[in-house]
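To begin, one chain is listed below as structure tokens, in the form predicted on its own.
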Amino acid sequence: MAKQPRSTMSRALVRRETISGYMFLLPSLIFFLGFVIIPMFICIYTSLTSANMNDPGSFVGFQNFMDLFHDKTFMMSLKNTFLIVIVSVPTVCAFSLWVSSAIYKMKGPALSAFRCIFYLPVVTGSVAVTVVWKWMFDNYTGLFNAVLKGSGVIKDNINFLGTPGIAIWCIILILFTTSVGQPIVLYVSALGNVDQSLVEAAEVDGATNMQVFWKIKWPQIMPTTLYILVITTINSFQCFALIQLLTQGGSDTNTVMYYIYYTAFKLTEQAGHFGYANAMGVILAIFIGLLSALQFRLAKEK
């Protein structure tokens, strides 16, 4: 019996390989076909229609995402939501990469409670966090009010939570404090992984420390930072549970995220308007995806 050539059960090999790994991945295809995909694509669809929750509507063109420019509610949460990215992102990223670099030589139960100080509110719920925080903000029995007041600092109780320009800093302070758990567990473990031998060798030629940092070390965990980047952008420009529990979009806290939320479900005179809801919903897309394409452009020329 002829044996068959090498290449022939070479090919054959790969094809039932691919096939059974097409077969493993068909679960998670099929959801994100049915769940990302299409309602990607009715969003689009939709943002370009008059549609609410009792009328499909008439296509309207573009007539959706020009009135958005000249909707000043909607230009006003544009700038708090780019505010919040602007602020958030690179102070999330700077305090993440102090802490980690502080405590990644730790052993056993220091570097364990560490980590599990800071990523504590990550897996807490938003919903109790955000309770003990309007706590603390609170305008008559707030830590902050009884702790400013005790201390001579102010005469009269704030409302920081009801303060324009207050409010809007408050809720990125909360932000910070439950953003920066996941980066602080990444870096530890990126630079846990930094070949030492390096780092050695550049110690015995007499580096410093921060040069060591900036010529071993941030090479090394440019890919940790990426994603810590991309995601917690993603994550701010997404900002939405902060805003309904503590200010429901009061005191000029409104954001993109809480605008859409509100134009497609709260707008009861004209039963949720979904085409232009969708339409923030693509000009938001649009700028989470222009952000991050320019992250990875400048971590590429790093």
The other form holds:
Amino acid sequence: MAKQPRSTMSRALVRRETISGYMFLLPSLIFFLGFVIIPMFICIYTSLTSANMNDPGSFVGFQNFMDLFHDKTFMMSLKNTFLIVIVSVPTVCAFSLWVSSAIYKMKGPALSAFRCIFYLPVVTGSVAVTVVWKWMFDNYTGLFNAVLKGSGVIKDNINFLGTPGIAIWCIILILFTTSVGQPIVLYVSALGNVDQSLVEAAEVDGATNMQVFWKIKWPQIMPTTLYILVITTINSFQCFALIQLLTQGGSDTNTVMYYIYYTAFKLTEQAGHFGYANAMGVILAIFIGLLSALQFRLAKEK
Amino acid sequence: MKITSGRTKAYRILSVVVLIVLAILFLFPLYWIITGAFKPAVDIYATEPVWFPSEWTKANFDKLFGMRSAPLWELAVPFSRAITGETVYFSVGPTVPGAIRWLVNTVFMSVMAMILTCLTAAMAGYALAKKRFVGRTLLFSLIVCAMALPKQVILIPLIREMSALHLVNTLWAVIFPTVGWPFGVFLMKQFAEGIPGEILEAARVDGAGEIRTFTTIVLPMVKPGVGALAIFTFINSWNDYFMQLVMLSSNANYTISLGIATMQAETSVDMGLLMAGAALAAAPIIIVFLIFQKYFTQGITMGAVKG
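What would you give as the form predicted together with the partner chain, now that the form predicted on its own is on the page?
Full complex below, order starting with the chain above.
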């Protein structure tokens, strides 16, 4: 899309375009500015105050941020959040890439059936998915305990969601099943768009399947990989419903997202400590911004 | 032509087998919800897992529908409290089980979010793609940045804003932020860029006004995009548990997800009841997804191009 040089447009035309452009943008802008941009600035401002539920508070500078780094629960939830991101991002990417390369050449119905099945956990919705997994992990009537006991792997029932060190892995597993759907759809379409003439030329020259994949397909699907890395990172950072419904942050499964919610809405020493919670939100946003930028950088260099 | 060696063939077969096993594992939770919803209590509490219901019963659904009741539909008129001092409600229909009311709320919320998003995003996407106005680049960068921001970060200011507008605990408090989310605008811009400038120019020369150009030329050309965005918004809005959780507080305003989640917190042992609730929450959205799958896939891939 070549940008028209300004000089060729008369000033009257520029004015006309600007007015009509904003007329079309207006309805969308009301919602965008009102419910995304303005709250974003309020969030940043509030993070610098001692605001709570009934009191706008006073300006305290970076005090909330200082306090956060001495807050053991926050450091714990930061650690868990990073654990989730570090484990789930590579596994989701590798898994969805493998599934997509196995299915993208299949005939129409088989392809859409597989794509659909892997997408279903996303569509089912976090609440329905979590409720059924909670039952499967249950201490007494859960499927996992029954199967593991039946096959002789374990002797006594494991309290999966109540044991620190195990619970977080259960959450990572469930998060995984609800995260691969979108990457698979994206990879299937990206692999389908790989230049076939290059692949055929390489095959004629005697390249192995592995070589064709890494030397030809991989560079071409790089933009998709990048996009998937970013959305999976954001998605993993936001892991909330699973925590809230499964453990309520117990068994060492607190994440930043859940801790924000907890600080703002649950009874803590200072009920609804908004300034503090907003400071966490700002930190989370900074981490996500940095990671996204880093991933773009890395991908560009390669 | 390439001669397939024995090894690649073996690998192909193996990968299909693995895929089928994985597919079964991915479908299993859904299977467990559906069978669980129809299992009698004996099966639910059995120490040995009962893979298939010994008897299909609708007892769980009877319980679910017997729990609470509410008018079928009751809608707070937006901003009525700010204008008249008290919330004005439309109330329609007979008294129904609470779960049905939750379902009606969810459908209303998702459809409303869908219509508003499609309408505003189609207009804005067209303007961003085809109009050369002052501040366009700035606005577009703002949109791209906002897309990377997790929605939940702005949660607290959003709630305070909603309570200042007297919208807290109404479905509008969930709908408006969904409409404001800039993904739709971004998606529609991608589609609108495909409209040839000559056609718009020709319409202008022929004396068609801005609105006429938009409705008769632009809209038909971005129709596939609107379809993709519509289904995408509908499903996301239906499943946006977090927003619903923080914005809605009274039982009559609950969505189905929120209702089931609350039920889970109250009676975390009655698995049959919970599975019936989960089935009720998941079934409609899965059916919608299966019907419009094609547009949905298109929406996901289009959003990623140049993303």
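None of the values given here were measured: they were computed from a predicted structure. The term rigid core refers to the maximal set of C-alpha atoms that superpose within 1.5 Å between the two forms. Residue numbers count along the first chain shown, from 1.
- For Gly289, a C-alpha deviation below 2 angstroms is recorded between these two forms after rigid-core alignment.
- Remark: with the core as the superposition reference, the CA shift of Pro27 between these two forms reaches 2 Å or more.
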